[in-house]
Every structure is written in C-alpha cells, then in structure tokens.
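Starting off, we have a lone chain in the form predicted alone, written out as structure tokens.
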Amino acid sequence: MPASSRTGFQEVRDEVLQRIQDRVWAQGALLPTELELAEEFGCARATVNRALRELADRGIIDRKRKSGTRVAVTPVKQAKLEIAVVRQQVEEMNAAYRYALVAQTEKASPDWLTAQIGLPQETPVLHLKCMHYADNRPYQFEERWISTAAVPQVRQANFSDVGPNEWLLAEVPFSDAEITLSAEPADPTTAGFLDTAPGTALFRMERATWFQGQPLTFVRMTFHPGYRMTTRY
C-alpha cells in the first residue's frame, strides 16, 4: 500500500488482514509497532491503533502491553458460538480421539454450493468426507467443501492425519461466519457412518466462512444419536 494514497483506518485494517492471509505475517508472528506502521502507511498513529483494535476485536490478532501485537495462533471471530476443534471436544469428554479421512476429491463447485456461499460458477473446490470417533465410537461425520481459489495451499495439505477443521483454524483467518443448526433424518450413507438406522433424527450443524467477502469453506457436520450441544454466553 503506498504510504501517501490510503490512510483511513479501514484501509490500514484491510492491508493488515491481506498480509496475514498472504502469510507475510504468519500465525504467532510479531507485527511492526504502531509507530512503524503509521510511518509506512503515512497516517497518524491513532489511525493504526483503531485499525488494530478492530482486528483484535475480531480475534485476528492478539495485543498485549509490553509484548506487542501478534497474529493470533488460532484466529477466530469473536461470537457467541466459537468454532471448536473436534479433537479437543472429544478429549474434554475424557475419551480417546480418532480421525479418519473417508474421501477427498477436487471438482467444480456444485450449483447449490455456488448459490449457498456466493462462489463464482465452476470455482474449483476440495470436497472432503471425514469421520471423528470418541473411544472408537462414531462421534461426527464431516462433509466439507474448501475453495481452492481462496485457499490455494489446501492442495498441499495432508488430511490423512489432521482433519480439515483443525487445519483450517491453524492456517486460514476468517472474518465472517454463518451457522445453521437443525435436526435431520439420517440418510442411508450418514446412517452407515454413524452406526444408526436410516431415518434416525440427528443433530446437524452447517457452517460457512468468508474472509473479507471471499467464500472460504462450507461444512456439514452430523453428530451421533443423542448428541447434545451446550454453549455459554
């Protein structure tokens, strides 16, 4: 960003976000000081401070007195319902966690996904199917689509050992999310994965995430019979 052309706090905020997305500043990296950023962008220090405060409120960066400002290690948008790591959920139940990649393919975005999250037509997406287990019992069936245009590094990711949920939280910041909760009858495929009868009512969570208006991923998570979710405000 030229030092003399864009000096509003929104422009500073967006440039910092872009550098984080481009991995100029990786997770955990120490950002330049407010004074250094103000000099680079040709603006007042107060402008930089406002931009960084907004990013901190979103959970993109961590700001601490004396130790400076760093890119958040697992950046999440601060909301009433945070994105959870499935492995941690299972371990908090004092259960042994196990993960399995069922299928992985890259293809053009289907029409319903294009309409659902605003992807351009024919955008390539990575389609993943995964299983999560607690003490070797089915816990969650995950079906996910990731835009390879927005997250090109996903093509090099190895999802044999780490699930896409955990990988995305560690690798890709997001600025907006939409979550839908529902009870759905199990179709034969999902019933098979979750070891239940077709037609069984199952708890389902669908989540879409964006970064600065660009669609990143859409996931459909279906949980074992009897699953309960508790959230605290």
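Given the form predicted alone above, I would also like to look at the protein as it appears in the form predicted in complex with the DNA.
Chain only, nothing else included.
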C-alpha cells in the first residue's frame, strides 16, 4: 500500500471543494448523489455524508432531500468574528494590560436601555465605566449596564481589580447575545478617556446578552482611534 491511508471524510471534503473551485461543478450544478460519490471514493455513504455536511455548513453547497446537492449560487460569505476578552487581546499584542474602574453607580434603567434589551420598566441597573490600557496607552473605553435583578450577586462584586467583562464570564452563564458594530464620532467624555479630539472617528462594538430570554447586561465598547478588527475565512 502507498503511504497515504484510505479515503477519509477530509479527503472527500477537500476533493469536492477542489472540484467546485475548479469549476468542475459550476455554480448551481447538481452533484452526484451520496451513494455515487461513495462508490467513486471507495468509502461508506456516511463518510461522504459527513464531508458534504461540512461543506453545507460552510455555505458552499445546498442540500435538499429528493432534489439532491447543488453548488451554492451565492457562496455564503460568513466570517467568524472571534470575540476575545480585552485583556487577552492586549496581551496577544505583547503589550502590558492595565485596567481601571472609572465610575460605578446604581440607578433605574434609562428608557433607551429598557427598550433596547427588553428590561421591565424601572428596573435597577448597575452602571459601570471602565478603561483598558495597552502599554499605558488608551485601548478601550467600556461602558456597561448590568441588571441587578437578573444578576443579584453583582452587588457583592468588586470591580476595582477585575473588569466586569471577566467577572461576568466567570460568574454568569448566558445563552444569547447580539453584537452591533458601528463607527461613531467621539463625544467629549469619550474623547477625554481615549486621549483624542472630540469628533474623532471611533470603532464601537455593542453587545446585549440574555440568559434564557432574560436580559442580563449591555456593554458599549469604544476603541482607540485607528483600531482595526480583522478576520479571515
């Protein structure tokens, strides 16, 4: 036997992908059935199934019972955004991470927040402002609201040393989140924290988080000027 082992699902997956990229099977074209491919590759149908399922998950092909498998007309471009904790991001740049708590108050949820994440009216929320630094240069200004009804233990937490992001990750399970990315001009306060001029274009990421339908927290992260978020696919 040659060194290469027998046909595995990865080989099938890669070979099919290759044929699609090389236009052996053009866009919208019908692929052979799983059974036919299994015969061609000399493996079980389950192996072909797994290979094709992975390609379908990536949006490369469309599968329908009875109709068969087709090359997707619009290859779904889905990029994975890796959302890391700020400290990790900074440390991966080989920069020294520093965190500072700026302000902490508890009050009734403002109306815009109530509406945005679906809180009951007059719910008390803990409002935090924090700064994250990389090598002592401003990296991210974080403004966060936490529902004290949904996360009662937050009252005992001390955010002087550990940021609310890491605390919540460790303490509170969550099931769903919604992320919004945008570009915003720096307001005077944010500009001050990020050591830039008001009006500067800043990259912002907002995230609302729920646990089994119950709103937990909303965070607005505004990054230093020039910040870029990159991903591959």
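Residue numbers count along the first chain shown, from 1. We call the rigid core the largest set of C-alpha positions that still match within 1.5 Å between the two forms. Only a predicted model underlies this, so the values are computations on that prediction, with no experimental measurement involved.
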property	result
Residue 212 C-alpha moves between the two forms by 2 Å or more, core aligned	no
Residue 13 C-alpha shift between the two forms of 2 Å or more, rigid core reference	yes
Did residue 184 shift 2 Å or more between the two forms, C-alpha, core superposed	no
Core-aligned CA shift between the two forms for residue 25 (Å)	50.7
